[in-house]
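A lone chain, given as structure tokens: the form predicted on its own.
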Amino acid sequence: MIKSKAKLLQLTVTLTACAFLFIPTVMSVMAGVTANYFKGISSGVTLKWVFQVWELYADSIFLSLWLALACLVVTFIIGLPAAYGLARHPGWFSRVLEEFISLPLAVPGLALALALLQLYGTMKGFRTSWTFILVGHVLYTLPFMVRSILAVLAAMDLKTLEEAAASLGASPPRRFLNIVVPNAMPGILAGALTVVTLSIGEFNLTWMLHTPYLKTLPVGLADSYASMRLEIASAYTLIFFIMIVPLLMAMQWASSRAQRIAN
């Protein structure tokens, strides 16, 4: 009887929390396809607000996608060798390096952006380029790529696998490509999805680094809420959800797969 009451209480709390999060989301999405939000759904359903968002903010959407892909490439090129080095040479020095790589996570995004502005703000060509925002995104997302790959590599006997491959005549580059990369693939996939999701949704750092001609998806969303009709802002939210929710679901799947392989 006590267990049944406890389960009922847990279910009630869970459903209440889901409703608290889900209902405002549904209302926001419905506002984006309603002809007049203040009249409600009786005013009719329309996609004109979605098309208007696309006309006004298509550049912001494409910029966010481009930044996310560029960020993924850079973090992969840096993160995979870094994670391999940390896994191959464990010890106090590697732990210090890992904490140093993770340092941007402990610093607020606004503070990190301010530091970048102080260092490179006078470089006008760089300051007004999308690569300036990319640097901030790479600093912010690199720890997630490194740690995702490191968690998978640290769970296997990497040294023994490489020694076995070396005894068969495999060169260091071949061992890296044929042993390390395939075994690290679950971590690479989880890290890649995390990097892309965080880059698309990052606001605080990007808000400080962007220019009027370089608005990303979250910055454009804030701009639409501040200066546009509520229906347009809600339609923008709908587009944001369509882009980010599949990535979040894929990220959860990849993380679960990486944990199963690690165990």
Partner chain sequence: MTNRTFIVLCLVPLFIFSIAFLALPLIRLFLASGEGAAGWSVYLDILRKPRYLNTLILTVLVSLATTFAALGISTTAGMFLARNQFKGRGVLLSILTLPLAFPGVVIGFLIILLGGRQGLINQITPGHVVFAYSILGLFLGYLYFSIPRVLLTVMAAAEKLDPSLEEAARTLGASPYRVVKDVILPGLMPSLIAAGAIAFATAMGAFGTAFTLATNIDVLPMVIYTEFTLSANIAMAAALSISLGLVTWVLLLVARSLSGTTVAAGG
Contents of the next structure:
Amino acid sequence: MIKSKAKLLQLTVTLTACAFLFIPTVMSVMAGVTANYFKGISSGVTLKWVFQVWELYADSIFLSLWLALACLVVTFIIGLPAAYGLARHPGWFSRVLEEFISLPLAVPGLALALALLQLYGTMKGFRTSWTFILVGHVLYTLPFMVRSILAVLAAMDLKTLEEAAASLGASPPRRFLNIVVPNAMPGILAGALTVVTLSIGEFNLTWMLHTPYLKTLPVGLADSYASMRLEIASAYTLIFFIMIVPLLMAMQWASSRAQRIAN
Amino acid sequence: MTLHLTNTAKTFSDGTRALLPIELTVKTGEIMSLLGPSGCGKTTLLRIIAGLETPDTGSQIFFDDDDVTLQQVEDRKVGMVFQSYALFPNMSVRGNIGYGLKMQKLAPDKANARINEVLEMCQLEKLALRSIKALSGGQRQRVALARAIAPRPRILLLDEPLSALDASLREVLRDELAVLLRKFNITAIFVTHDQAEAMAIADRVAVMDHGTIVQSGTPEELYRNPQSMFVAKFVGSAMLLDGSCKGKKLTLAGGVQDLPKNTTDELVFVRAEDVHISKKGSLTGTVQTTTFLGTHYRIGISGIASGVLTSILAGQTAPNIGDTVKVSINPEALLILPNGAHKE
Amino acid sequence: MTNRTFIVLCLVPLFIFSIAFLALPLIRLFLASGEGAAGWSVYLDILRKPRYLNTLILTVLVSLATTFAALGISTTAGMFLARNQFKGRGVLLSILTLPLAFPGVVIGFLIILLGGRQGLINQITPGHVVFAYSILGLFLGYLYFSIPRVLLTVMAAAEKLDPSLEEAARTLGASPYRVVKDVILPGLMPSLIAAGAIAFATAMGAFGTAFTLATNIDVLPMVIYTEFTLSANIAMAAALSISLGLVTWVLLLVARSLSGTTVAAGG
Ligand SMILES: Nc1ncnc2c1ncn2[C@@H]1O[C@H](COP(=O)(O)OP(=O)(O)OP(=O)(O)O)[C@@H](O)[C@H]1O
Ligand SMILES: [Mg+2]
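So that was the form predicted on its own. Now I'd like the form predicted together with its partner chain, please.
All chains and molecules follow, beginning with the one already shown.
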């Protein structure tokens, strides 16, 4: 009896939490396709708002996609060799470096953005270019890329595999390309999806770093929440959901796969 | 190829002296085994030969007349079989075997011909396209061997290639490996801590202890003529008969044993197969343990020397525990070694 | 090229990037915090001036409330989902982890849809119920992004918990309540502390949600933002940022040493 009562309580809490998280999401999706939100869904279903968002904010969406892609490329170029280096060069230096680059996971984006602005804010050409926002995104996503790859590399006997390749005549760069990269693939994939997902949704740093001519998707969202009618804000949010939800699911799938391999 | 090491030593950065300066020569086509207890430096020596570990300054390694001491591992043209096999999980069996050939930039048709040849030699034809993850332990071992041998290395180095297998498989593969290595007709060094394995596979065995080679020779030489207590104990588990020698007599706790020659300050050892339980024996002891091993019994006898003396008894019945038995040992079978030959 | 050289070369880009865009900016920020009129005593001002002290206290209180609420809800739901297999479990799990990828602004907007002037609650209840822009709205927003983070940590720990321990307790005659108290909670404790630290640190630094909801509430990130943009009090903004960053960093360090998880403190 107690057991089933306890179960019931657990189920109630779970469902309430789900409702709390899901109902506003559904409302936002509905509002985005409703002709007039005050009159309710009976006023008709329309894509009018979505098209309007597209007219108003297409630039922001493309900028976000472009930034996510650039961020992926940079984190890959820096993160892959770095993860390999950290895996093969254990010791205090690597531990400190790993801890240090993980700082952006803990320190609020606002603080990091202020720091970047303090140092580079006066370099006009840099401050006003998209690469300034890119630096912020890379800063924030790089630890995910590095750790994701590192977890996979740490789980295999990389040193011996490389020694085997060396005894067969492979130079260090060849071993990296032929042995390390293919075997790190699950980690690279999980890391890449995480980087793209986080970059597209990044707001805290971006809000501080952006300029009026460079608004990313979430910056545009904040803008629409403040100044547009509810339907447009909702339609914009809907577009964001359509982009981010599949990415999030792919990321969760890839991460759990990488974790299975790592364990 | 003849391998020649002079004055080769290794001190790790933490100060561990894993290898004291040693000399070693392995002749062309010879299969040499490095035998010794855990931690004696076998792997270290093998890795120095491979180029995976840098020896202390003053060490010299020659492949024939070629001084390879300063050569990187990838330039040394060695074949290595790792204890864990270290097969590349991202490549098929064929990919693994062909990797060394690819590194040599061999033309694809030549490489393919060589891969096929090696696959056939190691009886892996049917597995060529399998993924590494879909192989049994024994198959992995053969792939590791095939991969090492495919680029025609100057020397083949094997680090406990059988230790990852379970006991029943190990004996079968041991004999198979002995045949294969001879088929390759290559200079090879084979590390093991199992004396039976070393004897079954090697032409010559080097027994190592605490970073040095204490004795090397053919398996027969080592077994019949150990030069030290350590070798006598490690190869064929000889037992010490501790008592007092006087002339050609050795007085033990369990009686008096004849010796083949006048002895005073030396140590006397015997092997289990030379300890016979017989009514005419001159030594008396008490049965402590009896173990039935199928083809024979192993009997532990106390009261003769200070330790338990083991006897191999072929027969249908064994004495009971607690029985008093007479034991005879042929004086010619005794191993008489100088005292203090074993340095700690 | 030797192996070691190559490995060191691999670390060079990361090293340069983190020096140029992390170490140097943070040092600059720290120096900037002492360049104001008050000098280094700006850090004392945080505790001396009521405006900052009240902000600090309010932020800590909201974050604490969020932490405990999220722990309670997510532990209950997480244990339920980890221990029961039923139809629709996957859907519930997806719903509960979905907000992981939502930026704080979006979460703020969702709370407005719930508790704003045109929000659901105001529509379905008689009278005027608007809470989105109050401290309750902020709390709900923080709760919204904390639930998934805590849930994932708890579920990962619950899956590692050895079910035979519970069975052993049962065979020894423990009631379900005692099993929870004596076996499950102690087993989950390190992860719960870790998850709590993550939730707390995240709430302390959450900017996006506060940006949409806390137009009239002084929480730390909003004060940093207004000091920087409106008052141009860069020293104070920097000092508050440094203090906030230090606190969240230490908390997450503790969290990681306890559970080994990495969850981003965005939001
Ligand atoms: N990288 C290292 N750093 C410090 N000491 C080491 C290192 N590698 C090995 N040693 C030490 O050197 C000694 C010899 O090690 P080695 O691996 O050669 O032994 P082994 O004979 O192969 O033993 P086993 O049969 O257990 O494999 C050991 O005492 C070991 O602890
Ligand atoms: Mg070894």
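Residue numbers count along the first chain shown, from 1. Under this definition, the rigid core comprises the largest set of C-alpha atoms superposing within 1.5 Å between the forms. What you see is a predicted model, and the numbers here were worked out from it, not measured in a lab.
Core-superposed comparison between the two forms: the Cα of residue 12 travels 2 Å or more.
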